[in-house]
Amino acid sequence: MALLTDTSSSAGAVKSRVVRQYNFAQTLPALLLILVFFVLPVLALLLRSVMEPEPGFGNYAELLGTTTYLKIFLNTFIVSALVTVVSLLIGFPVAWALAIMPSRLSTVVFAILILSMWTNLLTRTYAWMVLLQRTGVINKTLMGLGLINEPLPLVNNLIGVTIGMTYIMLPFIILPLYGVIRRIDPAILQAAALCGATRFQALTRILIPLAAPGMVSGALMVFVMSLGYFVTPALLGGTANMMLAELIAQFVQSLVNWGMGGAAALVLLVVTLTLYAIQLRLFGPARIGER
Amino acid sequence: MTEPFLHIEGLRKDYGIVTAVQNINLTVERGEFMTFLGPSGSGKSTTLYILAGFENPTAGDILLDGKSLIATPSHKRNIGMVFQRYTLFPHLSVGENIAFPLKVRRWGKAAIDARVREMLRLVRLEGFEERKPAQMSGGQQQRVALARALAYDPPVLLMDEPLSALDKKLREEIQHEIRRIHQETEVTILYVTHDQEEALRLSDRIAVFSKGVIDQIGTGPELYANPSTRFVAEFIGDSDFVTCKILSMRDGLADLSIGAGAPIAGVPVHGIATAGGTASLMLRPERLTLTRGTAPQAMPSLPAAVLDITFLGSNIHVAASTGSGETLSVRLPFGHPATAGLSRGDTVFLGFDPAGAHVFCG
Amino acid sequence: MLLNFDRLGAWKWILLAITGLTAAFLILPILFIAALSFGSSQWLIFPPPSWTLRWYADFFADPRWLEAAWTSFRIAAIVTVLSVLIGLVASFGLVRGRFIGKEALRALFLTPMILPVVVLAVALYAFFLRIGLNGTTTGFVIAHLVVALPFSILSITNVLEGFDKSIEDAAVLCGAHPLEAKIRVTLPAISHGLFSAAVFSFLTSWDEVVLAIFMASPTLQTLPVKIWATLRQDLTPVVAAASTLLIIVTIALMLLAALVRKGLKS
Ligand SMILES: Nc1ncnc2c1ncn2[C@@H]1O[C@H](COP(=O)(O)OP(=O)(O)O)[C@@H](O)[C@H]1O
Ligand SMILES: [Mg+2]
């Protein structure tokens, strides 16, 4: 009997280990894909930044020591910050309204938000290229109203990029912020009113502080996404205000300078991951990219 | 001697350094209703899951009709189970849920239909065949789960706290259903619960689990009258404990003294007792007598001061404090002469039959 | 007060106005493009002098547009199948498994979602140059799979975590082989998660521009690449027609998703 017990015991232990390994094995196809076609290529690219044309940090010295490149960094930052602030200023009242308006109205707005998010990025950018061009509807309307005499340059500059990117980022700040405001108990604001707070005081002292975590988290997300944006800046921005993602593409495609491309990629990567880590630290795993 | 129907032998399960159960030995007769009773975390579910084949034991064996089940995978064990949570297949109707094990066994359509109707009748849910689980109450879902588990005539039915998510009234209603179904089908049931009342109401025999071992196995009355450990005494029925000193022992009976009182002879003793050592004397509230004025002559008694008197309908509950500050409860029928005019602070004598009390050592 | 729509007073109208304007800001450009695709003006003058189907005719007459659309569809379809399959298996491991480093693995699987796509595009481009996958369907599929998989894993782990494993255990005790139990019980019960994984994966690939620009060759390009290349030259109304077709596909998928979700609920 003891013999029997022993065998069944070791069989039991072996089986649970087998189950565990089987569970791990299930993740192997995904792991292989990510390792070979994500981790490895990205690491290889970063490695090239210190290996080409010769080993050392020459690429970084050039990247951080050349006015042209520094200007691009600054511009990337300015555009991203601008887009974030504008998105937040528009997004907060919209999310607030969505959280309290009758569901028949909010359903329509949600449908529009989701349709917009799901519409091809190029289509949306193209729409703004057409709308903002010299002979576009916006310039024509403004001239027709007699507000301006000459068409305004709205495209291939900071205005164009900001409008186009805000257009794309708005849903990303409205939806999470809506969730945050939705979870605030209306009774808290009733209590504030009973305490004698005016509407404005209730807004600045109660509602905004309560919604602040959502605002910061949404803003960080929009900022991070904007930093690495490629398509919209490339089409709506001008050569004078190139952004970092475009610079990386240009290093690789037009200049075939892999060392500099890798260095610029590392800068973008470090900034992105740092901000993302801050986001994680502050707010836990965010549902980034949820559509 | 005939082969026992279900035999569990030396069962043990370790999770890393945690031992969930150990030294589980149990024999269940065909058609018996056996309940595992014990507090949460005492290893009841683990034992059941090993029987179901979801966990492998670290040691030990399970024999059904003399054949070991250990090597048989869950889906070939032909065991039925009702789980603690609702486990109806959400995308299938009630009828399809009950038909599922039969389809898996490749029964013919006519046979399946007939069986599904029979099972629905058994659990009294005729006419619910087309419903989806989400459209049913928790109690109804558990009845369907029961029908599904019984559809293929399993020799053994496992039930892991199937009623714990239901409210008290519904729970009692379904307990009656389970009893009736057990009598009608004569299936062998292993039932897990942490509710002593449920265990007493349903079971032929009860295995009391404590910290991963079975403390005692027996019928409800046996456990109540003869608890073999302090834990069982506490878990089945109400009990109070008084510290005492063992004077001497023989044949499982001990002589003991409480405080400075007279020796009390012939109390059944459990555990390893040593003369001169301290132990706990267990007294049940409903088996104590209460007298006022002078101590009773016919039996040993303890003097105590009344702390509180509670009227509980048919009973009156008196809490009293002994000389050493331990609290004892007495339950007396309404209108008992000794309770007339009794008030807090009165001195009373609590008498008991030594043969009906128990001493636990260690 | 501030969270009670009817007691906001004048503020209510301010909020409504901002929301209305924002909704208009979001929807009008899309409608505008759809309208222009039927307009006769080569220079995209609005309102158009007259209406025409000319740009659609041009689109369907040009084999390069059609080929690009077909390529997009083919790649998106393959990516969808692979992403759901790999994501499903991995999700079972991630949700049910108990092994060291599980959480790290989960985080690793989601990183392609937060990394700027341009970095991945450049890195993969370099890697594919070396192993000769640039300009191939395989290259496209791999690239899109890397960015689609996180959505798939996110959707499926989400539903799988909400699925009580006891239900699958019950099916096994009913006599179903563990694999059969997964196929007949677990998969149907989590089908809405599988469906959103499929929709997200398809759209991720179908709409993807940046990776595609790098993977494309003159002979193999997706619809977004074709639009991108055309846009860099001029704003021809054919792009408006192509865009409108894309919007129609999107709306069709949205409606399908809504219908399926409704169907699954009842
Ligand atoms: N999968 C597991 N891993 C580690 N410990 C476990 C596991 N399952 C149960 N245990 C431990 O085993 C003991 C018995 O658990 P269980 O059988 O579920 O108790 P019960 O059903 O009586 O409440 C508990 O201490 C529990 O923490
Ligand atoms: Mg349990």
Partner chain sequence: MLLNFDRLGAWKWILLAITGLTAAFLILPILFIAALSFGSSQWLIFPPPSWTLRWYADFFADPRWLEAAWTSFRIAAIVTVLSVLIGLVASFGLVRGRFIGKEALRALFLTPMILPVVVLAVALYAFFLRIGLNGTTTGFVIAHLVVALPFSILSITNVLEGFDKSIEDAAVLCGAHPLEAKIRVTLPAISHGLFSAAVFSFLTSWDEVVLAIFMASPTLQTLPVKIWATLRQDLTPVVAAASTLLIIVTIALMLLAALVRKGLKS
Contents of the next structure:
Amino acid sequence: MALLTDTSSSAGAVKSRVVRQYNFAQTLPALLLILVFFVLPVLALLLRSVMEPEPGFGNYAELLGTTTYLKIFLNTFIVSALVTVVSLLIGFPVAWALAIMPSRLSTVVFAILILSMWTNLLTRTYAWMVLLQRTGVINKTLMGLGLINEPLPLVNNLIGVTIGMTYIMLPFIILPLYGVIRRIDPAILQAAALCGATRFQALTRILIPLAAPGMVSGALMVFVMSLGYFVTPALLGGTANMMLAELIAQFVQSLVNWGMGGAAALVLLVVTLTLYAIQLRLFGPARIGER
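Form predicted together with its partner chain done, so how does the form predicted alone look?
Partners and other molecules have been left off, which leaves just the chain.
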């Protein structure tokens, strides 16, 4: 009996080693891809940021100690946070409507969302430039309705950047929210209504807490993507609303200062990874399982 037990345990150990080796062989191409196209470029940027134009941390000191650069950092976080909040306020009702509407209608809305994601980013941004300019459709419509007497300044400012980036980011917050809301059992909301809860109470005490993981995941995705956006802020915001991605491009393309560009890029990467770590800490799989 003991011999059979030892034999079975040995066979189990061998099988476990074979499975681990097989899994490693399967993931090796992906690991090589990450190494070549992510790890090595980041290390190259790190080296250039501390070696050019001279060895040391002078680039980081200048980047974090100059008022102009700090204003660009602050503007980047303000714009990203504003776009995230507006996208969440618009995306949550849309995701809820998608979850409860008939399947045929939801299919049409999904097709519109996916089509907007597939459309070229530059084309969409130029379209918003046409719509938001002083002689654009929006200003002409508002003036024709008598709501305003003169055109509103909707481009080359924070308003234009927020509108353009929110439009682009909406699918990235609607889709995660829809997936979470779709899994919520409608019987829970019906039970709340039978127990005397108002619609507002059901929304704030049941629906929003249950949808919180999707909200956080979508908001984090939108915020992180907004931090590194370049085309839309450059075309709709102008120089007064420069963001960090534009600063990095200016360092590399115009000033050919790879040291400062690498330092700014690594600061952005560190901020992104920190936010992702916080999200995992607060709303990771373990935390969700505890709840």
